[in-house]
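As structure tokens, one chain now follows by itself in the form predicted on its own.
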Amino acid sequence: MIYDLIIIGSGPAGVSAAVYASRQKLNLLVISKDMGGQIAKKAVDIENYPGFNKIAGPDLIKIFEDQLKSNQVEIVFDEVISVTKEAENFKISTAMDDIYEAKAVIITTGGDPRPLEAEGEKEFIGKGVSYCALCDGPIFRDKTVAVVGGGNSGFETALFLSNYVKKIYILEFGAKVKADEENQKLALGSGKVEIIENAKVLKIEGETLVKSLTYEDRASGEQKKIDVEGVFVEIGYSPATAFVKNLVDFSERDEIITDLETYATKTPGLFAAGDCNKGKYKQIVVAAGEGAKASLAAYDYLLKIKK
């Protein structure tokens, strides 16, 4: 079978693209590793998405899932490992050794957590080092933890963790945290948060589990150690785009370069929307909007090649 359109990813961009494509009666398939994309890994409480004063990440994902079902969108849970174009059609290979064909493709794969590259980080993944507070936060009840990253994600993670842990250190590499004032106010209001600025994480240590974190004070050059039982890494994401490297141009940060109006890549019929493409603002509502635009552009492309 050759699909009209295959969408890779089921975060806000992928779901939005799928809803628009289904309304255009396209023969459609969504391929995704999981449901919800980065929302499933990092979004705790969302307060800036239209229609909701506040909604938990898992609740928004459930709405996404229900909406796809109501639009009768076919979903395959698998990981895409390569995309190629032969003649006029795309071939998509997956980790489960399946191959799918489509006339057009929209990539909405978002990103993967960026590692610290600190000594001990890899050794203690799953043993105190985590990239998903939503997944692992309750495990650290009544413990002391560190959140590395002083942006909005870091402070939102700290606020979520404050429901479980007894103390939270937020370590920021720069001289000043970058989170919005409202997020800072909410996190600090818990009474459990201590901010450490100019902190470069050097080492994570422990025995079976994490016991401490060593950082360099970038202002003084002094090395300091804090006793923690968990380390949550919130220093951003790297675009999950390696599987399509031969068909697109990349930015210096490995984001897919697209046309700003249609989100088309340099390969006709291939589009990219959301956090995987080159764009300044990485937000759920922005990704959803880009997914809708990419879907409409893909529909126009399909009409063109049909003629």
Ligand SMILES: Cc1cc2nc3c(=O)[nH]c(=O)nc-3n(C[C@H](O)[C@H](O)[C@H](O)COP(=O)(O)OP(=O)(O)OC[C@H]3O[C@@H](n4cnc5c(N)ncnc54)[C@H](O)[C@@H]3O)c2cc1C
Second form
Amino acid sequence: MIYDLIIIGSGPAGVSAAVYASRQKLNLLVISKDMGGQIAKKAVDIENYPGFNKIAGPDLIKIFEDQLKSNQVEIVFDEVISVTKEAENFKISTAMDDIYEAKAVIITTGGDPRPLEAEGEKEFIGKGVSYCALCDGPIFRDKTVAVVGGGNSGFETALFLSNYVKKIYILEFGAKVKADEENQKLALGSGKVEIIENAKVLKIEGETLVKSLTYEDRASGEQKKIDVEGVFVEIGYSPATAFVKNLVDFSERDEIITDLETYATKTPGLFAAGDCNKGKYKQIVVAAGEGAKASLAAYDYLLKIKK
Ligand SMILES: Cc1cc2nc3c(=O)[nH]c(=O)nc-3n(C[C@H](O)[C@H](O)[C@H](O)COP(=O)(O)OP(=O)(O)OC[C@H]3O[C@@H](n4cnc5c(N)ncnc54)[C@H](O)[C@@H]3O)c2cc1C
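Got the form predicted on its own; any chance of the form predicted in complex with the ligand too?
Every chain and every other molecule in the complex is listed next, the one we just looked at coming first.
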């Protein structure tokens, strides 16, 4: 069977795309490794998604799942390993050795923030360790925090956090921070930032919540401890886009490049929405909005090729 549309991924972008596509009565399939995507990793409540003052990740995922069921969306739980286009249609191969065909495809495979791999990091996720200042920053009002990563993301994070926190250490692994001068100037202008260069984070410690971070001063070899109640990890992001090769262009960070109105890639009929694309703001509401727009654009594409 050839589907009208296959959506890969069922995080906020995929679910939103699927809800819109099902209401257009498209012959639709969702293929995803799991249900809900990164929201499942959320250890504290989500406080910035409209309609809910606070909602736990698993509760939002359950609502997403129920909404797909009530719209009779077919889901296959499998991993997509390649997407190709032959003649008019897309071929999608999966880890379970299945092949699916569709006239249009929306990729919504998100990605993962790169972890530090330091002792205590995993243990304190949601208890002081965060990968999303926009999501968790306000919790750290008047506290001292560390931002690990001295690139543009690290400095932008520090600038945002300076609205809330008392003091921010920016820890940079290299001998010099890498952020643009403008970003450095803005963050340092807050008067709350102290830069620590040549710092290799070794461990994050605390009791119930984070209390300190220990790093190796790579210049002297000495171990140093700073008292912090929050650790924001900003050392990169890995988009899940390796399965689609020649059909799209990639950013320097392996994000898929799309048109910003329709989320169309360079290949007609292939769209990419949410955290897997080059969009700057990686948030649930943004991913859901992009999923809806990509779905409407895919519908327009299907009408066009039908004519
Ligand atoms: C710890 C943490 C806390 C966060 N807190 C907040 C918050 O409070 N508020 C907020 O707005 N944002 C928050 N975010 C960011 C938010 O979760 C993401 O922006 C959002 O989930 C992106 O949605 P998405 O649908 O684009 O991708 P994802 O949520 O990453 O979903 C991707 C989907 O694709 C599937 N997939 C991946 N690869 C394949 C493949 N090869 N084959 C099949 N399926 C595949 C995955 O299984 C998943 O279902 C947080 C992120 C993290 C990590």
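Residue numbers count along the first chain shown, from 1. In this text, rigid core is short for the largest set of C-alphas that superpose within 1.5 Å between two forms. Computed from a predicted structure; not experimentally measured.
- Domain assignment between the two forms: I125 and L68 are placed in opposite rigid parts, by better superposition fit of each C-alpha.
- Here the chain moves as two rigid blocks between the two forms; the smaller block's rotation against the larger, from C-alpha superpositions, is 62°.
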